[in-house]
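One chain follows as structure tokens, the form predicted on its own.
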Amino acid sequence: MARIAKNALPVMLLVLLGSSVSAEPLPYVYTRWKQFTVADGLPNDHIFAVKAAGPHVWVGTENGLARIDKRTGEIETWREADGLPWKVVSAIDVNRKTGEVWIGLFGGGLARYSGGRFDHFTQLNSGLVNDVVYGVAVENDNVWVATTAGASRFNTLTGEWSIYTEKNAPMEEIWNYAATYNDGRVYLGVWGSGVLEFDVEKERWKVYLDPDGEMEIDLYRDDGLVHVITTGVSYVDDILWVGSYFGGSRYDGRHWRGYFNQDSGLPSDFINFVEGRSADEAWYCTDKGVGVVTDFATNTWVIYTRVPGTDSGQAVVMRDREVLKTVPMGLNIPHNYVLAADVDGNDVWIGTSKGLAWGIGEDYYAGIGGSASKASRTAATAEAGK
């Protein structure tokens, strides 16, 4: 039998281990997807909102509300004939303590679904400042509602309403696009006013703006929010992720980082929504697909798109603007115009203008390389040192 040279062992090991010991460690790529459309039981394919809560996923569409049972795949729907107060559902949040589902209605105000019935709040019968609702966020016993004429806060225990406009909050404009709550702070994305932070305990506002004042471009790199027309906000692990119609931003409390199509994995600077998973990962929903920054330190991204004119999708792994790998697959997202996303443990849900996608992450790992890849590289390194 031929003798194998000792210095050949590491090379053979690398071959056996395959791509897991690549010089370019890669992030996790979702390759298992399920899709839901009208054909599967959704009331409409134009998805405005998606919210996972336990075994269920709530879906807001242009013509009704849906609830998907992840265990069985069954879909229950509500339209106006079923008691839904308004057909266009633009925002959803769930009170994890009570199970109440809060529903933003685009032109119809706010609804609460609890105990099998809908309660309806409008600017005529409550303290809701406007009936065109873009965002809803549950904050302890309160519900925040982002509308085109300011924000409202509803105390579900006392029934008291508070209204925030340019008269009592630092809003240069009052068109509120997004609302989110985490770790004692409410964040509002406001058209023309950047991001407003409300400290719940201190009842104090803080403003995040684009300090260079230039409306069309980001004049100075990483000087603050990339633009004041903010469309999405997400706060997780002490990191603020922001989406706008002119790019994305990340803020760690001291340093800003701006993201643009020209220097990152953003498919487009036109961002409809952002959902942060961690301090390193965020999902940007754009008009040309989903751009996921998977590792902040290395600016590594995964872009998910449907290939136009085909029934196939693909994922492109990028670092800065360098393509590291292209992963062809069957359909991943139904359409490249993406309006909503929600992280559900290792899974993700993506709402588009032509249906809903469920990315299944059974072997998900954070960052780049993954635990298996790191173990393989360690073994290869140890063998090479013998």
The other form holds:
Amino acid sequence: MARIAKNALPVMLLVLLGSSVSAEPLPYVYTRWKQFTVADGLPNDHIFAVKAAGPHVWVGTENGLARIDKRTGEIETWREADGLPWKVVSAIDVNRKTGEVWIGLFGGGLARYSGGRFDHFTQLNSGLVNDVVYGVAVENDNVWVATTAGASRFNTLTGEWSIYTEKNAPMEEIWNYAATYNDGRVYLGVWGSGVLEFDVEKERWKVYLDPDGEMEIDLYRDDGLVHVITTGVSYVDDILWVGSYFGGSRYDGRHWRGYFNQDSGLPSDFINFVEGRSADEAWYCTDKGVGVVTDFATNTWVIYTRVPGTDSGQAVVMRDREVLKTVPMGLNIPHNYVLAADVDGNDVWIGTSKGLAWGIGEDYYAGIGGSASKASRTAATAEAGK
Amino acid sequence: MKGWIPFICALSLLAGCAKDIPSPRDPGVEAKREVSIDPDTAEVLQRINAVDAYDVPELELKAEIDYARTSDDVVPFGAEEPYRKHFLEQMEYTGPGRAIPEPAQLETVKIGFIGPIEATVSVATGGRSHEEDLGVKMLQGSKLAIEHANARGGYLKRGIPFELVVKNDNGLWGASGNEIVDMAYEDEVWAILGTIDGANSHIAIRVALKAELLMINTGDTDPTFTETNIPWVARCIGDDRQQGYLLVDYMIRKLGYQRIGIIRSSNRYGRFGVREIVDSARRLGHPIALEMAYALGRDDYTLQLERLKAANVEAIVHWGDARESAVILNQMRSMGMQQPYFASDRTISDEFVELAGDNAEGVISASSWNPNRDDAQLEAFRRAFRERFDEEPETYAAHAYDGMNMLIWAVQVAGLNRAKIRDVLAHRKQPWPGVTGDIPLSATLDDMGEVFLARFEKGDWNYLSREDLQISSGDIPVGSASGGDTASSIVE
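Starting from the form predicted on its own above, please write out the structure of the form predicted together with the partner chain.
Then the entire complex follows, led off by the chain already shown.
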């Protein structure tokens, strides 16, 4: 039986003081955060995946699956004893049409949770190319699975599987790391082979690589992907956001833009995951915090970190490498080693190696427009809460 | 690094039991029993033990000016300053793993081994498996290190033995990934040694990164293995980049060859093995005249050799396994091709010598170590290996012995915590004094120890260092390193 635990009471986290004040138009800064850990009912604190779907948030951990009910705060969990086929959950996507939850299992294949039942797909009982799954993406009636030895596509209507490797796709290497679908295109982040784009209608592949072809350098910042070892892909508003262990990239179909710690608000070039919110905003999950490019045009970022040695967090607003404002706050993200993120309307969910964070964006606004009044309103709201 | 004598202080950091670990220089069971912790490691230990799950210890990061000691004239796009240079500073581990306590109940301390030890058909290795001979040697070296450690008391903090968990990586469809997952989550090993095949290695280290488990490689010379920014990966064998640099320095800078041909296996070992040779030759102004690939398992290389012959090359480089190396060499000679024959380190084997016969004379191979050097530790290892397996140790066994000893040392020093095991090895400043020579780890935790050229002469391989060859590292004008030498008159 799945275990149900009551979540702890929400914690209102406040903006205490801005350590610096800027007259610059500022982006929205999340100041209300709520954390979830084992103490609150999660099966494990090491969060590998998070996916919001309606009133629920699905959480994949190193030792089990969880579903948080945002309305009640209840957490339902599944471990192997509850029917979860394998304990390490590395990826999650939800079919919005059917409600089916597709679960990537790290070394355990693929699972579908529907109607209170888990169906299990492995490389021995299905067309799944490998059991070590890094990414899952629902595309119409298909499910794409990024595995360590190629990608698989499962047609949920016909039961047909397709396998993509170096034999039939432009994968110089077959080590798939990430999968995403939006607006007719599937993108695969392939370790050592950059990003692959699959046009669903035309069934054609296109490959994006680092033009300089060298592992030890990026010759020019904006000539293409910053590196071929890609770890995350997200496609939204015709913009492709890419993460790698060597920096980030943004592609609008014509122009590339590279991001490094040296020229942006990226807290680190080691990017575990990226989630795009719009053409202007993306959340980069790194080993040293979350770097959010909030306004592409002005290269304005907000960096959320837990402050070492404290139980507090802070947000730093940056433009290029200039700090515009530092916002101390109560705890924001539970840990700076960040592995997953999902945008949930105005809210965001952040998975770290030591717990999950829910950023509540009641008065979220995009970009930096109208920021002066909205920022002061945010501060006022926080003050009122205090 | 030759002649380096570490300043070792035996600290009793493992309470009450810091007596029974041998110095790495003493592989025999009679060796002195103590935990050898140099002052720098002691400092690392103090810092990693002082943090909780939320803090990152302040550890000095290895830093380099030039990646992989690449000389200026062969760096990529040398005339252009890159926007971003990677691998010049060591990667940190910033996760919470250091706060995980040692488990209470344990009967053994498990160390993982993964390598090609069973013949099969593998997608990852390009068809029929072909590396079992190497994998079995690697396993022998690993076993011997474990047995030596256990003979000296095992894991001293608890007085329990080390246990080797052995997995095969030659299975279908990227099986190495599944095996690493099993070792991480089911067997619960503390660190892993492996693999050989480049594709399997990359699969394995991605899993090790996610599972946060140190993996040391002792047999995969693919340069890209450590070019991944994964802080959980180390290697203790000189890679094909270093071996390629030395070959190029010798062939082009010293001997002045202008038309070199390459014949290589079509798998990842051949494809990535020659990459630095191809790039360096081009950057030095003498691009490889022709590069031919062959599928594994064939005996007829007439097509490739005829084309190389027609290309009128002055020398031929082969990158592939020992058997293919011998067959290709024999066919070359039977076709009247008398060009000097250079090869990768896999050619240094009894199989090659036996198959090549008289044609082996004069062949020059790159080598990641010098097994002929006069070294008491190496001799003790050889003696122990012969006693245990009734055969001579070779490259894969010796490097595995070193790699496993490095893991065992890290476990003894750090205790049973995966992150701390990683820390003490990754931040070790002193080169590891191995039976294969000194092993200094770079910022990418790659082995930057000396590599050699081996020339087969009168029935034996003769190993030559850069010093022996009178080739220094760095920029050397092409054709002027020493002058006057030919491939058959190496300076000794």
